[in-house]
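The chain below stands alone, shown as structure tokens; this is the form predicted alone.
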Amino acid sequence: MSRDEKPSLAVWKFASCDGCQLTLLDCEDELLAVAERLELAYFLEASSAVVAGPYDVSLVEGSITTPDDVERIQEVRRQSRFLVTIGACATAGGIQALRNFGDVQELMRIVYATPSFLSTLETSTPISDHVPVDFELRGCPIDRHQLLEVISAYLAGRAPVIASHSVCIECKQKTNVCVLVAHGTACLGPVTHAGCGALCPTFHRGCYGCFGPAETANTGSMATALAAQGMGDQEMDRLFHTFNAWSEPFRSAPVPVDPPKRRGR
């Protein structure tokens, strides 16, 4: 395939920390192989060189937080044949979606000397709330192997093979002792989408839900299990409301009215 026949790749940034774009750059040797098969047409994190669209594949990082963002994502969608959202910000609104639970005007008044200079929306929302998305890749940040799988799948003309099970399965694959059952450590592994390789539980820490809710997340049962370990309402609310606070079912995770008594040890 000649250079002119390469599919074009664009990488876009909205409200985010750049971590998911850096994951692509961190692919290092694999990135060279990607560059051989795709034309990096628009990727300001890596190069100031820009090739005009339309683009075959667009990777979009970040949430929609301003009126300008709304207009720009609509233009990105028009310019993109296949659009993939990458990371918690793009798929769930990100940590900045915590604004959705409060009064944005009051937050602006507290933080900024001249709030009138700002132009912002009342909410921080995922890309899919504004335009059709062809595939979502979870994580804060995303896993580079999953990203390469999505790109490879596009080049091969097939659907990406991304696990849909929970972090608990990854723990079992690593023969980890369950930190929730064995040590009473708060852990969202049972309701969190796989992809991190059970990083935190492997180091004896509970899962924080970086990859968002699993496809069949039962947060009601999860809340009951956490309450049985002695976790209070405020602690539970904080645990569910972090990187993927605005994603269902985390944002509506129920807190048990009458939590069971903590098990004796």
Contents of the next structure:
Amino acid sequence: MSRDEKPSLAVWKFASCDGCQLTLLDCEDELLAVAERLELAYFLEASSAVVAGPYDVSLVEGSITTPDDVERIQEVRRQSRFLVTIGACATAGGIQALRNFGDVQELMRIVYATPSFLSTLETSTPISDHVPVDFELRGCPIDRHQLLEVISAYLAGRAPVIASHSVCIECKQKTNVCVLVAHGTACLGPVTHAGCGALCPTFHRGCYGCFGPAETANTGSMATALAAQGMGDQEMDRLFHTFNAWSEPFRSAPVPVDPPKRRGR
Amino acid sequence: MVQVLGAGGLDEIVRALRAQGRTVVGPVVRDGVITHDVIDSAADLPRGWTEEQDAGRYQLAPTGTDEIFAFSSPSTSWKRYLYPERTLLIRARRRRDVVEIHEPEPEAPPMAFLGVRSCDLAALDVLDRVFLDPDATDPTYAARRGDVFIVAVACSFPGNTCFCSSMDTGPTPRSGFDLAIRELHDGASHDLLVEAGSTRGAALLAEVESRAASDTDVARAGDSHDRAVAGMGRRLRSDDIQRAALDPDHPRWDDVAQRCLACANCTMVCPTCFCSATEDSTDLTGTESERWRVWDSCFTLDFTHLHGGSVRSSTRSRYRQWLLHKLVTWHDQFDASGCVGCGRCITWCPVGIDLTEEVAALARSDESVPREGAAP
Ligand code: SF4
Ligand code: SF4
Ligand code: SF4
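After the form predicted alone, can we look at the form predicted together with its partner chain?
To see the whole picture, the full complex is given below, headed by that same chain.
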């Protein structure tokens, strides 16, 4: 593509909190450069002015939770040359995928006065369950630098440098003290996908697994080690089942004490 | 010739090194561990602290004495000061159709390492073999290694995960230092014995207040060495290593692969692991790009990613590669062991995988070695 023909960018939202697309607006210093290289054609959080598709790059935030979503994502895919899902909702189903383990009808009765007004699916699922995805960017929320890396790589026609190994590698590269070994703090870093720069261990907290499972994550051995440090089943269940609960192998990771109405295991 | 330092002697050494314009790096207490950092004076050293290390476990503990070096391997090794986690290799800039390439000069900060243990001296020798190979000298490492002044320390209290005496690398420094210290502490007396290992070490020692060591002092040093050898927490037998390498189908490989998280902590903390990846980046404007060298590990999938996938896709194959490279093929490649027995990979493995235990089990054909803590 020639330099004066800018590729167009669209940003889409499904079931999500908006935090990931906000990350794009958060790129304060780089935002102008982004706008210089890409036409912000469809980005409702930034502007209600909309340019019709198709689009060269689509960033898709959020998970599929309604019958309407199921159809809309097909249309988004049709309109998009290069489709990138951003964040735990879009890549894993998000925190709302906890419904997948329970009974949605019952949850609706508990939460809403008139559940019959709702039209929702039994599950919250990642975008890749519904359409082919060109690149998945992890995180809850995504990391600003990683987003810029994906955009820069797209513009240069190269593969993005996004590691899929453990958080521990980032942690050690920052010369953090390992909170798991030295402080006995529960940390999911060894089984969690890098990308945050080991944010929590840097502040002496254990990793919560925001970026989902790392490549070849060995959750069984991780759970054994956490149990040996005294973690109970319920706490373990909670640790593994947060923003990326529906992502294997977190999904089938150990073993709730109290398994009623759980499916998908 | 062995000297005994006067009361302020250690601080005088630090001061003299700083007066030479050197950044002095030494052990310090931080975030509940003993690690390395820049020190300004001997007061920054972990006086009164020791630690308990075991597989997957580290706990700082007070000694109740004023000993300065009563601990074993610090959590970090020295390699990061010579081979930093990230190094910028080149920066390229495009102006119209011309690409300018800028290669930064490697930094050569004058440094002194204070408190280098014998295993870590051996590790420096291993890194020298890798990075200072005359046919493939690494400029970053060479510039930083330059004339680092090394103050070694003999280990009096090897940790529970140490096995330098098995690897013939310790616990008492034999070479590769400018000065070597041994701390002797028994009840009433607390002395630092110092020996020079180089001319410049001897010159520096002459600047600080000291007296010649007596025969008794030297005898006490010998006793301290013997106690350290006897107190070694782990052991690795070389004939076991040879046997462990023989059977690629040994069931223990599957067993360890089931426990291993492939998290790479072992390689990150190892003082000799030297692998890196090269990362290219471009900026948003498409006019600037950079190439960085970053620490990598044989435990990642990307490490062996070729067209179509990773060569070592199973954790089993990656653990096996790591262990056998460290202990066996390193000899063929660099004429030395890749493991110096510092024990860091044992302590800092989140699931407490212990290479000495794995080797012992792999060396047995009947698989009768029970794992510590494993159900019978
Ligand atoms: S603190 Fe957590 S992320 Fe960091 S090395 Fe330890 S286990 Fe890994
Ligand atoms: S041996 Fe331990 S530290 Fe090394 S990759 Fe496996 S689990 Fe991680
Ligand atoms: S393999 Fe383990 S014990 Fe050997 S030098 Fe490396 S970290 Fe130390």
